[in-house]
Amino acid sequence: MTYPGTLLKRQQLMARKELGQNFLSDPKAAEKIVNKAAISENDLVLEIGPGLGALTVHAALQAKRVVAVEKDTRLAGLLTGELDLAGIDNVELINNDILKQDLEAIAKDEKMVVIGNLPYNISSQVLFKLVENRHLVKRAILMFQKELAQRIAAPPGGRDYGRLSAVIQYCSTVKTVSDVPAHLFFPKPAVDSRVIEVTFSKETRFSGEKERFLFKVIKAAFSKRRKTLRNSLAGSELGIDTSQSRMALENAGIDPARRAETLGVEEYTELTEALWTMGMEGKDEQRADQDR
């Protein structure tokens, strides 16, 4: 593929900062990332934000089919032309926002290998969407700004550990694949990137409504992370008061004076179980109804 700066200049285009566009410009780095995805000739690949196609071509040469979802209409048209020039005919390009895209419609009856160089401003939202649709995903090889990748894999107890860390670690294992220095992108970002592999668990403790409630509990706990859990839960969308919060925490064997970042995933599941047993799972909906 043509160097990103040259290609954009030829088409009189510029990278859009508001979309977090930094294009990988090193073919060897792109090939390495795709190779780490271990794509087979029978795989369906979903690429999130193909941009100028650095990963797309390598993936297409290995996969049965690639579905690339690109929000930027300018780049979608440009990439279509580049793929035609390269003789690539097994890529379906969808001009859409990945956050609005129906993943069931892409996967149909298959499980997908997901790849992508994710823009910082939607990285967390994309991960939450993949968690919700993980029954469609075989594995995901994704590139993030390095600091976000560190937060995803961070253990409890530190500043980096947060809502995203707890949700991802509840339902998957995360492995660092490689670091990609900033100078391998155009335009050059301010920070380095990191590629991680996310493999979703076949079984989790909860499913359905109970799992969705777990995610609400985690969100509530981190909504005011400087406060104690007793107070952050009580002042959250869960719709419970401080006495109910304290009782649930004590029933789960958790000191109400602890803070959100000190709880591991297993403790969050125990807290969810305690709240569920107390009948607290519907309190947020009741409060929403009262507010309407």
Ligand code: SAM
The other form holds:
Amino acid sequence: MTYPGTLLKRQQLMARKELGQNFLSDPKAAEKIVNKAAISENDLVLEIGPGLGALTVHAALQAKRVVAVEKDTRLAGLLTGELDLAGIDNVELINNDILKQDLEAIAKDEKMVVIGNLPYNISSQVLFKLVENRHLVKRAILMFQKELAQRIAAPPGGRDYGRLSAVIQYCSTVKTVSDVPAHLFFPKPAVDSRVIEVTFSKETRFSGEKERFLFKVIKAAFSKRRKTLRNSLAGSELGIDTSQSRMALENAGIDPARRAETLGVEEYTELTEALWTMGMEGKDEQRADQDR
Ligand code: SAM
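Given the form predicted alone, corresponding form predicted together with the named molecule:
Below is the entire complex, every chain and molecule, led by the chain shown above.
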């Protein structure tokens, strides 16, 4: 693996901050991360943001095939060069924004192992996309800014627990794999990173419409996290008033004076059930219709 700074300089390229380009420059660390993904020779691997190939090379040596989705068209030549150098021919590079990429089209009828040192500015959106497409994912080994990784795994009750934590913990188990210090990247980012393993649950309480509604309820609850739940749910995109939100909370056995960060996933599902039973799941759409 060529040092990222050298590769970029050779092509007179600068790392693009807006694409979260902090390239892993330590081959040992890269190999260690990929090994944690326990890729087998039958696996299809999806890599998000391969950059200059730090993880790609190791993944390709272990997998049946790697599909790597990279937004920055400038890097294609450099990445292909690195793969050729390592004698690798089982990587398909797709130049696209991962947020626009159809994952079904990549997976077809296989389940994928997903890896990625995620661009920090879209990490949460990528994770939400993986949740939506989790039927296609065997497991995911992903690198985040350490602070975000802590938020994802945070238990209810503290400041770190938020919308992303509740959604992820509803449908998966999260395990910390390792920490990666900032000096192992080029250019060096301001903060350290953390690799986590996300294993999606085989069964979840809801699916389809009802699950989408749960995610909406969680979003609404955290939209004004300093307020009591009675007030944050009312006036949110759920389109309900305070007496309806109080009734739903009470029906779910939740004190309406509690705040979003104190509710565990079970309680969010109970609340969703209560709102659903009261026929509140379509309130915002009904209001939008009336406004038209
Ligand atoms: N995997 C490489 C590594 O570990 O050195 C690069 C990691 S770097 C933190 C993030 C990579 O994601 C960059 O190559 C960047 O260009 C790419 N990227 C940024 N936004 C993207 C998007 N929306 N879709 C796909 N790739 C993206």
